[in-house]
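In C-alpha cells, one chain follows: the form predicted on its own.
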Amino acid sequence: MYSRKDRQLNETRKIDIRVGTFPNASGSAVFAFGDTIVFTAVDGPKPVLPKHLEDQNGLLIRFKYDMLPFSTEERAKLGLNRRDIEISEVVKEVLEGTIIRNKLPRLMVDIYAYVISADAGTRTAAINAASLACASAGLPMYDLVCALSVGKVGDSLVADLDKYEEDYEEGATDMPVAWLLKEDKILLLQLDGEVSYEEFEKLLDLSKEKAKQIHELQEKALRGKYESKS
C-alpha cells in the first residue's frame, strides 16, 4: 500500500493563493500547490484585434501558457511547445465555460499563465490562478472554477499528485478534474492511465471535496484583496 511522508493520501499539498499580485495588469493571481507555482495576468476587456476576430456575440478570450525556462530541471527551452499549445487550448475551454461572455460582445481579453515552478498539477494550478485572475479583473462569472488532480499511486487513491507520484515506478493514473461548483458541472476531465469503474466514482467524489476546500480559498484571497482597499 502506498504510503506519504508528508500528508494524508486524500490530502493536498499547501495551497497558497495571492490576488492582485501586479497592480499593471486588469487582474492577477498567483496560485501553488507545494512547489507548483502558476502566475497569471489579465489584459481586458479591451477592442479586439485584428479586426475580423471580433464576435458579435461574446467576449474573444485568448490564453497563454508557458512554462519558463528555469521552472523544471530538465526544461532549458524559451517558447511554446506542443505541450504549452494543448494546455493553452484546455485552459481556454475550460474559462470559455465560466466567464459570462455574452456580457461582453465585441470586446476580447488576454490571459497569460506562466509556470514558475513546476512540480506536476500545473494545468490545474493554472486553471485556479487564470480564475482569480478573471474575476479580479471583474469579468463577469457564473463562478470561480476549483480543479485539481486526482488518481491512483500504486493500489492508492490519492489527491493532488507530486511529480514523484506521477513517474511512481510501480504505476500511477492522473486525473485532472475542474469543478463549476455552483452549476454542479464538471468543465474538465482527462485521464491518464487506468482505474475501475468503483475507483473513478471514488475519485470523482475526492476531486469534488477538495474542489470545495479550494473554492472556500479563493473567496478568502479574494475578500482579502478588497477589504485592503477598503
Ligand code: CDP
Second form
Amino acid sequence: MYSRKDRQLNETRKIDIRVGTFPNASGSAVFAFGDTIVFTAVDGPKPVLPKHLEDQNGLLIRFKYDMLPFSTEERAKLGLNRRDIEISEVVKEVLEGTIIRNKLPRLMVDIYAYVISADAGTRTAAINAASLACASAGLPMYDLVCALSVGKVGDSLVADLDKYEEDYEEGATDMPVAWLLKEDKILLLQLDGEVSYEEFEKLLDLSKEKAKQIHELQEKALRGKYESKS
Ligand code: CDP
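Having seen the form predicted on its own, can you show the form predicted together with this ligand?
Below is the entire complex, every chain and molecule, led by the chain shown above.
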C-alpha cells in the first residue's frame, strides 16, 4: 500500500497564493502546490491586433504557457514545444469557459503563465493562477476556476501528485481536473493512465472536495489584495 510521509493521501501539498504581484500588469497572480510554482499575468483588455481577429460577439483570449529553463532538473529548452502548445490550448479553453466573453466584444487579452519551478501539476497550478490573475484584472467571470490533479499511485487514490508520484515505478495514473464550482461544471478533465469506473467516480468526488478548499484559499487571497488596498 502506497503511503506518504509528509501528508495524507487525500491532502494537497502546501498551497501558496499571491495576487497582484506585478504592478504593471492589468492582473497577476502566483500559485504554488509545494515546489510547483507558476507566475501568471494578464495584459488587457485591449484593442485586437491584428484587427481581422476581432470578434463582434466577445473577448478574444490568448493564453501562453511556458516552462522556464531553470524550472526542472533537466534544463528545458527555451521556446514552446508540443507539450507547451497542448497545455496552452487546454488552459485557454478553460479560461474561455469562465470569462463572460460577451461582456467585452471586440477586445482581447493576453494571459501568460510561466512555470518557475516544476514538480508536477503545473497545468492545474497555471489554471488556478490564471483564474486569479483574470479576477484581479477585473475581467467579468462566472466564478474562479479550481484545478488539481488527482490519481492513483500504486493501489492508492491520491490528491495532487508530485513528480515522484507521477513517475512511481509500480505505476501511476494522473487525472487533472478543473472545476467551475458555482455552475457545477468540469472545464478540464484529462487522464494519463488507467482507473476503474468506481475509482474514477471516487477521484472525481475527491477532486471536487479539494477544489472547494482551493476556492476558499483563492477567495481569501483575492479579498486580502483588495482589503490591503482600501
Ligand atoms: O506539470 P503537469 O503535471 O501539468 O504536466 P505533465 O506533462 O504531466 O508533467 C509532469 C511533470 O514532469 C512536470 O510538472 C515537470 O515536473 C516534469 N517535466 C519536466 O521535468 N520536463 C518537461 N519537459 C516536462 C515535464
